[in-house]
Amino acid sequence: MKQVFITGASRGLGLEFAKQYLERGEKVFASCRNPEDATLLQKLKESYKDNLQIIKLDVSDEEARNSVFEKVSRNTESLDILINNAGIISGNEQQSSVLGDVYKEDFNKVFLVNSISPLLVTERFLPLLEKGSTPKIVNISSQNGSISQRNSGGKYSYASSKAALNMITKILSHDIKDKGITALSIHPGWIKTDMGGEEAPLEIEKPISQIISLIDSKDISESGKFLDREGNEMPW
């Protein structure tokens, strides 16, 4: 049984990565900002009360990061994945970042969420990665994190914070090495979910499922790869 960290597991990418993995059998730690209010995945817990628990956090709180390590360090000496999904397109709903309309409070709350926190979730729980098997830290990127690919304006804050992550991934991923953990980047796809939007063409079991078994299939030798949820790489 795999010991399976995910934030932002209250809905979409988040809350499907906890179904599937609950539904093969591992034991999953499903952080979200407000649990009370996390209904699809509080209904998760009435069929694996065993194998779920919900965690409250609010990934750029470190106080919250401290708060939760403990918990989950009193539940489990070690963890084999961890999944940085937390992540937001806008910092405010009426701030679009687009030319002309750039505010740096967007830019201050996307790249906390999106590009720091990932990396401080990280950090904190690597003593318990450390211990794990064949452990792995999964960043949720996005395509709009390839500068090369990038062909369009706007989305000022959410794209370059992907970006950053991508670097972040790489760097992490030389870092941790020497202790025997992979670090990837993975762009999911446009699925459809209260971010995707209803426009994307993917429905999300198959994408999900698609991701696990990347998951699975990678070694460190591609650890600080950027990927799509088929395997292939992504270019920077």
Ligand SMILES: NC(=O)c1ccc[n+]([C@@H]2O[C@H](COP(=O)([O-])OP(=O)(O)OC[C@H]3O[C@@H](n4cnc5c(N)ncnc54)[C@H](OP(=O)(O)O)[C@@H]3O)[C@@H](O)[C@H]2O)c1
The other form holds:
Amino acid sequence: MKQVFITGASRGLGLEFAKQYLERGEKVFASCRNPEDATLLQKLKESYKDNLQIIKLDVSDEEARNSVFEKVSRNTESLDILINNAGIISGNEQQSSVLGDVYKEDFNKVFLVNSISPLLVTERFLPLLEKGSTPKIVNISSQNGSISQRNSGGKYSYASSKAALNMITKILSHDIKDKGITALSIHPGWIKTDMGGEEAPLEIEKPISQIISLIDSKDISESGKFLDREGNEMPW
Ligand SMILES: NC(=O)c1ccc[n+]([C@@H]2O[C@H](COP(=O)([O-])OP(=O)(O)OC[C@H]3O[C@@H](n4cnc5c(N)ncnc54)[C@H](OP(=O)(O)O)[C@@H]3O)[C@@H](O)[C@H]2O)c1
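Rather than the form predicted alone that you just supplied, could I have the structure of the form predicted together with the ligand?
Below, the chain from earlier opens the complete complex, with every other chain and molecule after it.
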């Protein structure tokens, strides 16, 4: 049984990762900002009393990261998969982050949640990952983070935060190589969620199941890569 820690599991991709890992018998630590409002996650708990642990975590909150680490450490000696999934598209819906309407508050918040927090969560959980079996860190990135595929102007903060996350994955892959931990950045595709919107072409189940198979298939020899859900390398 694998031990999987997921951030942002209240809805969207994070919730689906939790559901699919539970369906195949893994132990899931599903973290979210407000467990009391995460009704779909709470519903999952009814079917997976033993294998699902719901944990309160705002990834940007240092004290919360520390206490979650203590809590998880009391329940397991190791983690096999960390999915840094929590993300936001904007720091303030009133601020569009396009040229002429760029605010440092928006940038600060988007970078804090999408780029720096995945690294800080990872840093905190390294002692458990080091003891995992073929441990993997998966940073949920986006095609928006691909600099070479960018062919239009537009919103600055989200795309830049995912490009930064990709660099973080790359640097991390070197730092954790000796510990035998793999780090990947994965673009999930454009998926119908609150963030992806109704016009997204993909339903949620298949891409997440593809990503789970992809995570299974990768090892340290491919650490540091930026991949799509089918395993194709994404241009940086
Ligand atoms: N959907 C797509 O088409 C698409 C495409 C490319 C990449 N992605 C990436 O996939 C990831 C998941 O996206 P999604 O579509 O599932 O988005 P979503 O439906 O908006 O869900 C976002 C999740 O992140 C959580 N979250 C936000 N800020 C957080 C924080 N500070 N601490 C902890 N959790 C936080 C949310 O929790 P609350 O419920 O508390 O708000 C929610 O669970 C993101 O990193 C996103 O950038 C999505």
